[in-house]
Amino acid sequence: MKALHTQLSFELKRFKASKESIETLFIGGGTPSTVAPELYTPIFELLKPYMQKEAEITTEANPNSATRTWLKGMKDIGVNRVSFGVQSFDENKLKALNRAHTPKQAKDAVMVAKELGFEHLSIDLIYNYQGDTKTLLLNDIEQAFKLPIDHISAYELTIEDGTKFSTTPEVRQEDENLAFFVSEEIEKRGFNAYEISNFGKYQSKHNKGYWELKNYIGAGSGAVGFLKDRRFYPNTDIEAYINNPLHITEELLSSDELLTEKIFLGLRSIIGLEKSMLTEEMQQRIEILCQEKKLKCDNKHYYNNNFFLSDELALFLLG
């Protein structure tokens, strides 16, 4: 937390922090829940000159480590905005995501933070692990749906390397009818999706800050932070970074990186693409696109309407 504290300190000058200019904050990557509120005190205090009066404040949670003392804790320092890693509901498949806890736990986490006047709550999701069937992941979403809750993010399971899953790959399943199963039932309940893995009543500032490509610092080990057209590298390794907070690397983004990314990014989200961005070839590709109804085109801007065709759009419009 002391080297999270230098790093900060040094960033706040690099991005030319000025009064009330932080809009959103995001504690997560890894188990927020297993750290003190009091440990997180000087790190608000750095901040708070910074932050705007409406700041999105969120932590990531974990149901087991979250305890009612945590949540009053991470609430009395200035958190609005909890998002629990609950993955489901099903109690065979959190034990074989080597989840730690139980569903009750999920549920009981949930209730807790409602009860202590979080204004936003938000639940992950997990689907296409091995064995995943519409009838399991409909109950997920009904009783994620039972739950006083704002917003869902529901995740296609993904293999990292070095990751526990990582030496059985076969555990992710590919079926991309169950995308359009979780995505249709959860817009169903009145949770409108404002990105290919977000939906909600409460649409999250933080997330569509990084939809919309804005500066945002990363601070801690393994974070990433963006500026203008760099992109900053703190150490992964916790020891290495413990020891040197500023040891930070830098990548120059080119102008034609920049415009693929807000292109990628767009067409997964409502931010959609502005027209004046695109090249000459990529306004001919896009009329194509617009006419065929892939889609929704007016004067200025592109929206997409089905975020899982994405990566195929973006990759038609670059050629």
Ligand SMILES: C[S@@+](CC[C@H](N)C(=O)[O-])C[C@H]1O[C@@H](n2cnc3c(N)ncnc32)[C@H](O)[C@@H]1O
Second form
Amino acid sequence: MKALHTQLSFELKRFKASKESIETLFIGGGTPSTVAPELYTPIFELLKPYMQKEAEITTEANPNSATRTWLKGMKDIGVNRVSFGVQSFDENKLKALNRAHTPKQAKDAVMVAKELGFEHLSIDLIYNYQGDTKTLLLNDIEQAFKLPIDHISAYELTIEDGTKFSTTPEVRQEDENLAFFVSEEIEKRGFNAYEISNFGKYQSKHNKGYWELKNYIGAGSGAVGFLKDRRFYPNTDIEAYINNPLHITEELLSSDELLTEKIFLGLRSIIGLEKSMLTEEMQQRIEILCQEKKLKCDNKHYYNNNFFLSDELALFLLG
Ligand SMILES: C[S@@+](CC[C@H](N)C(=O)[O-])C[C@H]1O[C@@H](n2cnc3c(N)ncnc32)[C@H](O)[C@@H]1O
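Okay, that one was the form predicted on its own. Can I see the form predicted together with the ligand too?
Let us now look at the entire complex, which starts with that chain.
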């Protein structure tokens, strides 16, 4: 936490943060609920002058470690949104995904957070695990909608190199139909898709910030920061990070790379694309997509209405 404080102090200067300029804060990447709220206090004190009054402040939490005391402590220091890593309400699926909580713990944690008065609550679900069927996923969605949440993130299982699952890639199934099924069932119940994996009555400002390529400080081992045309990578080895939190690798992005990112992110979400940022050739190609009704178009903007086609549409546009 001291190393985090050191890096944040440095980043506030590098980003030339001014009074009340920070719109959102997200505590995540790992298990913030294993860290006592008091340990966050110095960090909140440091950031306070730079935070907008109405800032969205999210913490991720694991249902098994987010106790009432922990949640209350986080609420007291200013957190107003909790995103629970629920993944499923099916006991066997949770075990297979190596999750430490039970379906009951997940439901209880959300109810306690509601009782404590957090403004926004979200849960994460995972689909396309090998045991997933429409029946199982429908049950996950129905259980989710019984809870007082205003947001769901539904992620397709991905197998990451270096994780336990990389030795058993067969745990992931490829079933496009389930992706459509999950998003339709969530939308049917009144949560709008505002990105390929995100649905809500409330749209997280923090999430949207990434897709709009706003600047963000990334503090902590394994975090990533972004400023205009540069990415910052603090040390991913936690011991090394603690020893030197200011050892940060930089990557410079070319204007082509930035445009490619804007296109991919804009088409995966409700952010869309602005005509003025596209090259002449892209403007010609995108007209074809408008004529084919693949995008919603006005004179200045293009919006995708099927996020599952976003990669194909982006590749077509990039030529
Ligand atoms: C990306 S964050 C979630 C941010 C949150 N949804 C929000 O809107 O504030 C962490 C989540 O990533 C998802 N995740 C972790 N590992 C995954 C994997 N291998 N495949 C797919 N999703 C994964 C889990 O659902 C986990 O709870």
